[in-house]
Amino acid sequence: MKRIAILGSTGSIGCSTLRVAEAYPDRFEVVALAAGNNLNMVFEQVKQWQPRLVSMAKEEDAEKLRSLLRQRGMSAIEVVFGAAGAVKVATCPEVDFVVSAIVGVAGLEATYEAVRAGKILGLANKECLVAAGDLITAEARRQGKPLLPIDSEHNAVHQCLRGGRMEEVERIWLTASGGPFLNKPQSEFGSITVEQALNHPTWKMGKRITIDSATLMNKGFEVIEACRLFHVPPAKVEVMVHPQSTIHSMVEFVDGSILAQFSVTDMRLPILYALTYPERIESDMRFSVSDLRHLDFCPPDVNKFPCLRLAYEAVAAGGGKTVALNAADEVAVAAFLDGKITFDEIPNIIEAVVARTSSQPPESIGTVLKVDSESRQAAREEVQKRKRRVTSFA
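So, to be clear: I want the structure of only this chain, in the form predicted alone. Can you give it?
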């Protein structure tokens, strides 16, 4: 029986993890949950799973949850809140495996402390590795515990790497759908509306990640993740546009062999893989091989999508550059969604902020958070310079 904690239990990855646990009740016990502000959903999760520990983002929600649990005769369940509460969930002594799925740097401290506490980590929070990947991977090596990727692309790479040794790897290939503007002329990027940018051709995701997919910044973040998870230089990680999103990733070996991973596009599969590694257990998730009839590939246009270039440059420079990349992107995307800047100004703001940031490696999570805060402020200043109400185009 594997005892698990979930950071971000009410998000899509958290809910999918609970579905996996529900399907294999003899294998998994849900011991601790950390959630955001969705009190009603957390209450339902707690009623079903009866964990020993629950954390809410806000103190007032924690108090409301305590009251609801007392009314149900479940007052033995400990309820905590805030960043300290999430850390308590991540380091709970009864927990073997922590799923890190809190979006953004809000989950960074708890994720790092889970690794420090010797937990096996299933990582679905890309911002953690982008902002503090060197610190997290170094600590995991010290603890002798694996970091198991839940992101479909890196989970696919992890599976392919079981076919050879790291020293035999020539190149890691990450596939990208290309987003909604793959065939749109760059000259028209300034007139892209929020509605158009949120209309992803393949996936239904949150707003920020959907915009990041449209700019290819999401794929840039994945390049950084791959470098840090698999300890390879950026020159060994390549992106290939694959609109069908059938093949999740590929690994090329020195003899010319290429292993590709494809499966149903269901996040329960990479979650199950991570939770049961190094085993593989039976599931009902099946891929129709007939879907392989038509596969397209082409290289990305980094002039048209400069965010991908900026990610490569940031990870090559290292240090605070990747922290600034993530922070500036979050601010710039929010400004675009709020109608304060145009779509084509997103990479300009990111580039300006990263250029102002030192490549000095952060010495601690506290330093990472300081650089993150400073970068967000710098990005807000860049937004103010460009701020204008964007006209809605037909």
Given for the second form:
Number of protein chains: 2
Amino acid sequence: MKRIAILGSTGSIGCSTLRVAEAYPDRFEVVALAAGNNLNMVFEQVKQWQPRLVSMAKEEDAEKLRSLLRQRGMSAIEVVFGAAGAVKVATCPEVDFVVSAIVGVAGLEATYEAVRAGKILGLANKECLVAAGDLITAEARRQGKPLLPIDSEHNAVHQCLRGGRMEEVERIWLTASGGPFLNKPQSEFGSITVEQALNHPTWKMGKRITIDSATLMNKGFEVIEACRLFHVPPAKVEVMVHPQSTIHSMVEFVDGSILAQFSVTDMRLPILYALTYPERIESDMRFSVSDLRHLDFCPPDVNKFPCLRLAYEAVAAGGGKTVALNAADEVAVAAFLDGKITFDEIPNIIEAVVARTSSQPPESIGTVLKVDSESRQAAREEVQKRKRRVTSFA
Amino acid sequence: MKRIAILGSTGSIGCSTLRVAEAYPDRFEVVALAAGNNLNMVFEQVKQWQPRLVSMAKEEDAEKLRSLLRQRGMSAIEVVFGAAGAVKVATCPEVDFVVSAIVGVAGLEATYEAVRAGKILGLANKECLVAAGDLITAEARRQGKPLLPIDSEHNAVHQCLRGGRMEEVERIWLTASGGPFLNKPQSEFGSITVEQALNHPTWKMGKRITIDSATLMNKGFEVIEACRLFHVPPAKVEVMVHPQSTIHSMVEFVDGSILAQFSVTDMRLPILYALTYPERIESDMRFSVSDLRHLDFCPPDVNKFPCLRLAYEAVAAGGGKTVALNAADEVAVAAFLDGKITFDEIPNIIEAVVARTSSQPPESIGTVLKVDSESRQAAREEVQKRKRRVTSFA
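Having seen the form predicted alone, could you now give me the structure of the form predicted in complex with a further copy of the same chain?
Whole complex next, starting from this chain.
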């Protein structure tokens, strides 16, 4: 029986993790949950799973949940809140495996503390590796515990890497759907609407990650994650556009052999893989190989999608630059969604913010959060400049 | 330093093995060679590699080679001949690794003796697994030594299998180019010329294997090899047509993940893999992933290519049936190449011969050779019947 904690239980990955746990009741026990503000959903989850410990983002929600549980005679379940609450969930002594799926830097501290507490980590939180990857991977190595990626690309890479040793890896090839603007001329990027950008061809995801897929910044983040997770330099990580997203990623070995992984596009599959690794267990998520017909590929156009270049540059420069990249992107994407800037200004804002950030490696999660906050402020200023410019032209 | 013997040194796989050895002089030493009748080529190989032991198919060639070597002051090299000579090469005490690449049942005994002598085997000889697979794999297991497949499909499967455990395998997917008649209507199969059938779309190979690729019998043999090599029932081995032959094969795991292997279509790659396993070493055989564009797939048409069905039936029935399948195919293909029968009669002859063969598992290589010889005779009779029929219509 594997005892699980989920950081971000009401998000998409959190819910998928619970569906996996539900399918294998004799393998997984859900022991602790950390959620955000969706009180109703948390209450349903707690009723179903009866964990020992639950954390809410806000104190008032924690109080409401406590009262709801009391009415049901479930007051033995401990309810905590805030950053300290999430850390308590992440480090809960009864837990073996922590799924890190809180979106944004809010999940950083709890994830880092889970690793420090010797938990096995299933990583779905992008910021953990983009902003604090060196700290987290160094700690996992110190603990001798695996970091298991829960996103389709790095999970695929993890699987392909089993075909050889790390020193036998020539290159990691991340596949990219190419997003909705793969075939749109760059000259039209300035007039892309929010609605167009939110229309991702293969995956249904949250708004920020959908825009990040349209700019290829998401793929840029994945390049950074791959470098950190698999301890390879950026020169060893390449991107290939593969519109069907059937092949989730590939690993090229020094002898010239390439292994590729594919499966249905269902996040429960990488979650199950991470939860059961090094075993594989039977699932109903079957890819019908007989129905396979065409797979298409092309290299990405870095001129058209400068975010990808910015990610390579940031990880090569190291340290604080990738913290700034992530923070500035979040602010720029929000500004685009709010109609404050045009689509093609997203990379310009990020580039400006990253340029003024030190490449000094952050020595603690505290420093990461400080650089993150400064970069957000800088990004907001950049947005403001452009917003003003747009206004003055109007 | 790995010390190598090659059974079939002047054939295509033998020459490729020597090219691999040449590229890594500090890793591989060529200790013993067994060849057929190409005296000139053997002499060149012996001059270059100076092995301890050489075997020729015929006694007269062995004598000629001895005399040539004497003139060069190389009479310390022992020259033997015939089946016993090949066995001597296969069991040479100084040898660690035996490449089994003699075409046809001629290689059976030497290959079996290599396994009995505790050598690690690199298998390129199809008959070893199709005709005598159970004997050879049982002996390898008894010896605790790996059997490493040297053909692109099974080598790919071997690589993909590293992504999990054997009991986690749902299915093995062998890819097939589909041969030159993939899109030809079945109604035209009777008028296929030898020249058309010899025109394979992706691989340059010998005549028999090229015809076997056109009938899909080659893929049928590979299904049987996969069953024997990886100890899986035929229901777990599937074929997918993939005209580009880029992906060499795939393994589907019980969790729904599929791993696929691809590389350049160069036999030196599986040879290098087998020779260095479990290591991988740097090679110049690079597949340019950036140049990847389209991969196409479709399921095979078993009605159009009955040889594939015959192979599944033979391996399911077991034992002598697969010996007969191979023997009858060789005779039928030769008859087609000689203009004695039409292309669409190849499966009919094989089916007739397999039907009258016992499914009793052969208990020794001797029995395999006996069933082989009887099946050839039966196949010649079947050819004769059809030839007569053709003549009487004319």
